[in-house]
Amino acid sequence: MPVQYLPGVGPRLAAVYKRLGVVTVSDLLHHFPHRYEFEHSERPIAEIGAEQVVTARGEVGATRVAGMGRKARFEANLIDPTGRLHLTWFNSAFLRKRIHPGMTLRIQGKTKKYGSYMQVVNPKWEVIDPEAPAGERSERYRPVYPASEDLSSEQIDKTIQPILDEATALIEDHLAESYRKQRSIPELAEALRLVHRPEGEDDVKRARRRLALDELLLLQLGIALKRRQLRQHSDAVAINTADAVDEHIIARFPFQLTSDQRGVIEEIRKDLASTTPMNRLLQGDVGSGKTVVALYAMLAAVASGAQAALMAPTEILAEQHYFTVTEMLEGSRVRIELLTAALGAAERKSILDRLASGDIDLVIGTHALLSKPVAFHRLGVLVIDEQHRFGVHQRAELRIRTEMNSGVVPHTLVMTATPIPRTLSLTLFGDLDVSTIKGLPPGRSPIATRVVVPGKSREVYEYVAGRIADKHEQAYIVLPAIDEASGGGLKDVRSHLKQLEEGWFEGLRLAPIHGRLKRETRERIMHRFRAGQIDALVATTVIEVGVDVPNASIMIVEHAERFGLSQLHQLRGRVGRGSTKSLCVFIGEATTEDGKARLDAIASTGDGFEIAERDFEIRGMGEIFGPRQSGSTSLRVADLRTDMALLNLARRDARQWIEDDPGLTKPTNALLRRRLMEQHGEGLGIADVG
């Protein structure tokens, strides 16, 4: 039922509710309070003491505006037969037009002793009928809702309370009574009543535990269902990873593998040998050598007569992978191509035709690999780099399309240089097996990190210019914008490049690099930089991932407070790739608590796994993964930072549930299955299950 037809709402207020995401009565019941206040019964003014939250009524006596301009405060006396309260509202001179002597007000707020009288600062207030009975309001634990300028928490409360009992009586519970008793949780209808009309904190805790467990259980059921579906109902190409093949591939690598790399390769070999599709997440810090492991999996597919694909989030990263792989496979018979949106029509058609016919063994590309004309002859391994940049839908889309084309699902390896906090890996990547590379390849130097305020810029640039000139090192200078028009007052690539050429870096060889340059131009600049023909790249964050130049040992990031913590760590990972002592300087000045926390964290640790946990603490899940990735797993009540025990419980219960009823097809699970599909079917790609 639309909220428009509820008492006191109507079309105008319904439009305001819609902006809060509330369209139906069900939406209204799931618009949960974000905190609670204890609303006291009215008391005579004479009985009120200091440092108490009180509700009082009285007649407005004298009023006045004190101070000037926007910071002026409004003051009024509230008088009842027993005494007087002094009311003060800061920055509220406008109240002189709304509160007048002679009015009867009911106020609520915290008292404090001010001189010889009692004062309430910034109280909540409402004008009431002087004849209204004083005892009509009893003490109440009142919900405070997310609201807007046009719709107050009080109005939302007044909409919900009259219909709460009738609406919750219509709710059928998807969790059986036996399960509720086992887990000591209330019925869903009762939980919704308690969350909107609690008698105290204990009621809120009971309701919250049920609603949080509901969210986590449905999500974990979806993940368990998806995991089982992939392993039970899909076939992949069994890939030959015999010792002879393994030795042949390893011999291609011009360096010794680390023990972590070798361990992950063994896990992948076991996966690839099966017709059950591999679905593995490979996480490792920046520079840990994940690409080599991915290349191993792709070459194993090619050795078995299948194709391999590597999908990267940006053209620059795709180009970097293409450069690295072609260089490593020089002289081999592996046919490699690069597919991005920047290709001309004729070149693109040629690559698509050869992919479909099997004349290309290994293709590297961007999301262009997801476009509908792309068809593979026999895709054996799919590698997705920087997994957090791609939504769940996108990952499923390519897998589904390849299954439709060839009847097989590719073995999938997703990689990230942003290590996933454990709580998120259980939640967003619960359908994946997780492999981790923790150590760094030999020869990598530690990176010295400094965070400095903008006033120290001169010293930084003079020092860096000296290192470039004296030691022939190379540097990255990273800025948040390309030009003045897009910068919004921030430093930009074009202006900063000119300033450096005419100032601190005069006589050095500089070049810009950013996303608006043509692919050929970017490739030419990067080739010259790798060859040591450019001293410093002045760049946007297009160099954030994948760029690997061992001689580039210095980085300066301007406006560091504007970047996310993981992004700062990714940028820092572009240096420290050779044996030279590396330096990363973040120039910034935080104006928010989160900004300060980010800069403190990046200065205090170089461990990507610790960075990931700190980032999660600061931002939470939705912010880290954005709407594409976390939209299907959005949590209204559960908080992964504090509900780890509940998440583990939900995960165990969900796996047991799917073991007992793999498709949730038993009649007793019909409602649970329907609610699961409504919540997560599309987002997790499980709408076709059962």
Ligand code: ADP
Second form
Amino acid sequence: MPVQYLPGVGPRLAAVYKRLGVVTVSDLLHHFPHRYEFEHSERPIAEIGAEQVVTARGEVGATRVAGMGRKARFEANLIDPTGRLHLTWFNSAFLRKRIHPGMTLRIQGKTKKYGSYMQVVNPKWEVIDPEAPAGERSERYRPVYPASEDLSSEQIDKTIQPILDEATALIEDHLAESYRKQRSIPELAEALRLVHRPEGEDDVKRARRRLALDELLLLQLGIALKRRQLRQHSDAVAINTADAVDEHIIARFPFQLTSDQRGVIEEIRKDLASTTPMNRLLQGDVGSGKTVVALYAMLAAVASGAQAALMAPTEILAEQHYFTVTEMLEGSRVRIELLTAALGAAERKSILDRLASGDIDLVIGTHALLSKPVAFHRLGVLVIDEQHRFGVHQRAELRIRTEMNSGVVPHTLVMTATPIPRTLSLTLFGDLDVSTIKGLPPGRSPIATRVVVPGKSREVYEYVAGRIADKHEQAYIVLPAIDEASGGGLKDVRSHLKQLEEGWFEGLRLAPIHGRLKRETRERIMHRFRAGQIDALVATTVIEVGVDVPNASIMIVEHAERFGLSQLHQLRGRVGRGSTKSLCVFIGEATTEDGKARLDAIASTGDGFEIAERDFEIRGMGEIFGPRQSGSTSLRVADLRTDMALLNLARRDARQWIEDDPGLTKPTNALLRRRLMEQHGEGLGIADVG
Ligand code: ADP
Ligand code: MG
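Provide the structure of the form predicted in complex with ligand ADP, given the form predicted alone shown above.
Shown next: the complete complex, the earlier chain at its head.
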């Protein structure tokens, strides 16, 4: 039923409600308070103390407007037989037309001691009949609703309260009683009553838990359904991961796998053996050793006569992967190629032809792999490295395209070092299984991190120059811009390189790295850096992701206050890859609160998960929901920052649910299915085929 027909609403107010997203009574019940206040019963003014939220009534004494124009404030005295309160409304000169001496007002607000008298600033007020009985003596825990200028929280409260019992009595619960018992959550109707009319904080908590779990559960069920539908309609190549193959692959690796790496590989082996396409997210901090895990999956595919592809977000990273993989596979028969936008037309065509005919086993590339004509002969495994650098859409596109082009769905492994927020949103929306590498490979020594102000630059560079000269360490110097023209007043690679060469780093071998260098130049420089023929790379953030040169043990980041927290962590992850004690210096001076929070955070922890959480806190929820997600989230109660435990519970329960009733077609699940489709059918693209 439209709210328009509720007592006291009507067409005008209904239009205002609509702007808050409330059209029906059901919407109204789901218009949740964003906080609660203790409403005290009316008290004689003499009994009122400072710093309390109070309700009082009295007669208006003298009034006045103080100050000028729109900024003027309106002041009034409120007098009862026991004493006097001083009321002030800022920017409210217009009140002089509405509040007059002699009126009786009931006001509510927070008191402050101001000199000798008690003051209430910007109190809520209403004119009342002087003969009206005093408000009920009982105190109330009152909801405060998201409101608008034309519709106050009180008005919303007045609309909801009289219909609350009647309306909630009509609500059927889509969660069975047995489930509610198991999870100790109240019935839906009860939860909604508690939200709008709690007796205290405990009621709110109880209601909140039910509603949050409900939201997360519906979402997870939606994802589980979606996953099932995807899998029903597409087959992947089953990949042989017998022990003989396993031994063969492992023998190629130049080190012993850690137990985390081994564990993840076991999970992947299981996935690959099936014709159900793998869709797995591998998360692990920078430097945790994700690449070999990916390589394992790819080589398993190749050993089974299928192809494998690895997609990286930057050319430098693709080139590096190509380099590492070629080296590891030296002398094997695996045919590997590198496909990036930097290729000439003829070379490119040749690679594409051989991919289509199956004459290439393993291709490594950038998003050039996405471009239209790439058709695989038989793509078995697709790895997307540093997936957070690719947009959701690109990822989806890649998946669809490879499906179309090769007739089979590849087993997909996406890798990231940024667990939250993007991973979280993927876990929520991307129907992924998640594997985690927790520890770092052995033999790493922790990175010393310093944050210093620009005034200390000389000391930093002189110290670093000393370490390079004495101990043959190598360094990265990172700047926010390539040249002066693009720098906008910030330090840039070209000028800084020149300055260092002529000053603090005189005599050291320096080279630039940035996105505008030609591929051959960049490859040559990276090669020489790896070989120890360059002492320091002066670079933009192109080196941010994935670059792996174990002997590089020093990093300096200029204008550090300008980078995001996760980005700083990624940058720092370029060092600390060998056994030398590494150093990372962030030069910067924060001018904003957030900037300061970021620098504090990066200095105080080296743990990627913690960094990600802090980043999440600093940037807030807003950013975790990309364009696609925001429309379909409908998370109003659940807060992903604090409800991780509930989210995990919902995930587990949803899986169980789908196992018991794969299509949610049992009659007992009919209502649940309907609510689910209403909420997520469109957003998740779930076909309602029953
Ligand atoms: P990331 O997870 O950031 O992609 P990489 O895969 O680049 O990390 O690995 C970082 C470094 O650790 C590389 O130099 C790699 O050779 C090395 N590494 C990976 N696994 C191990 C291991 N089990 N033992 C020793 N070194 C390892
Ligand atoms: Mg990597």
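The structure presented is a predicted model; accordingly, all values stated were derived computationally and were not measured. Numbering follows the first chain given and starts at 1. Rigid core here is just the name for the largest C-alpha set that superposes within 1.5 Å across the two forms.
Novice: Taking the rigid core as reference, does the Cα of G222 move 2 Å or more between the two forms?
Specialist: Result for G222: yes, a 2 Å-plus shift.
Novice: Just checking, between the two forms and with the core aligned, does F529 shift 2 Å or more at the CA?
Specialist: The answer is no; the displacement is under 2 Å.
Novice: With both forms fit on the core, has T276 moved 2 Å or more by CA between the two forms?
Specialist: No, its C-alpha moves less than 2 Å.
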